[in-house]
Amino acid sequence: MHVSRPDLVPDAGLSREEMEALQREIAAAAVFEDDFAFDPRAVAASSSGLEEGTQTTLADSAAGSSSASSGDPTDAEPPVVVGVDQSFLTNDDGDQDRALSAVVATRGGEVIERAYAVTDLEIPYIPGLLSFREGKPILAALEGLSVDPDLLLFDGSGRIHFRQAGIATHMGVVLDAPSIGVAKSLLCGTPTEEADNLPEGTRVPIESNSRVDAPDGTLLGYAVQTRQYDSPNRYINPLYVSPGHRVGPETAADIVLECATSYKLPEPVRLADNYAGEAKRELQD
């Protein structure tokens, strides 16, 4: 993928001051509202086929170890959605030590390509300071693909963030990529009602507090109710969806709801997740 902000590229050599400031540097570049050009609809049409043993892989490789129309969406060209996760290999002593960024590229309910890489960690994890910590791999991962996303969904943050640029944020405006943050728990924000066993389907404003470098009450993305317990005595906790870059919260919802299909995570990125396993116990083994 072409790096369209080089000068935003994540950098672990920065001091946390520094990171910080560019952290509010993208987030006033990030475009928080729709802005592409596929059918949005068409997103969960390209997802709805993927189930594990019947995707066709047309390409697997490792990248080096160091705004919506109207009409049918059957009707619309697929796009090329990419599921991003990440995983981490150990050292002797049982430390981790590199970074491993998994994607998967889907599209009209295939999987297209598969891509990792591995590059060494450079910081501990700081909450906030995520992108920091796992941007280079994710930047190697994507190189990898042969063929350009016009979606991204990221394990991760997006606009839910201290200074709304989390992992999403940061490589959507990196990449100038339509991007959208799933995270599974809140780092930041309030809901503005009961979030905790809600009916599947549901989702919940997350708006800024004092903890976020915006006007209180500004939404910054939903805690999404993928799926549920059909029982009173257990419940599946709520994904929390923000967008990343040049996609609205509402849709970033819609199109999270729409791409879990059987599971509760968003299918690209199970199928991610599912793929950094692999390669991890590839490289491990």
Given for the second form:
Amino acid sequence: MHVSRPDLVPDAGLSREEMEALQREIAAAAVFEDDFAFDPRAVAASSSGLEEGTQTTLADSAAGSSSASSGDPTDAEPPVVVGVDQSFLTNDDGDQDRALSAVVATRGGEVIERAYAVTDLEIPYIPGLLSFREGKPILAALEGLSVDPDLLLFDGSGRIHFRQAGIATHMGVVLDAPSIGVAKSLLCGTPTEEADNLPEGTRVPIESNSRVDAPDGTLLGYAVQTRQYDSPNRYINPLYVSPGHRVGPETAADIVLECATSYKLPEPVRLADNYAGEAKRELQD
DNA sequence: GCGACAG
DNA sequence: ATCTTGTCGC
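Form predicted on its own done, so how does the form predicted in complex with the DNA look?
What follows is the entire complex, opening with the chain shown before.
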């Protein structure tokens, strides 16, 4: 991949105030609406047809893309979707001193390439400043890919962030690549209604509140239920999906639902999660 | 001062 | 994020 905004690359040496100022710049440069060429409905489409298609019908694909066409750039060829996740390495004293970022590139539900990179940790985890701690290894791992990603899926927030510049937004803007944030817990913002125990496949809007640098009521993302139990006494928490860059909130939620197979996490992120753990063991054990 | 707080 | 076996429920 290519860094489009070297001036916005996360620098762990900045002061907290400078980091926050940089995030406001990133939020101003971010595009929280669809701005990409691929067909979002073709993300999970596999040549071997393994997805649990909920919206694509035979009629749709027949009308829009099936046979070898004359090279329409917006034709439904599966885009390259890359999942990104981190794990941490410990030194001889037992302290976390390095971050390992794993990236897994998929196309039509198939893994086409993987890569990972390790860099020294420079700062501790601080809510709201995650990209300054994990950004370096992420960019390094993405540089290691030979394929050019069409979409990046991150483990963390995008627009659902105090200054609307979560890790998915930060990386997306720096690379000028479409990106989506997939968090397992809510950093800030408020669900417009009860978001616990939602039916599978549904979503609830997450709007900005006083803790967010945006007018109250701004749509930041969605609580998305990719999987849910049948039983009445137990339930799965939703994922908090938000735009990173060049993807609108609805499309972000649509894509995450499309990428979910039999697990809660969208496949690219789940695969990156596994690879991060696998590479970690391989390096520590 | 108190509460909230991605990974 | 990470330390980790058993265990509840279908």
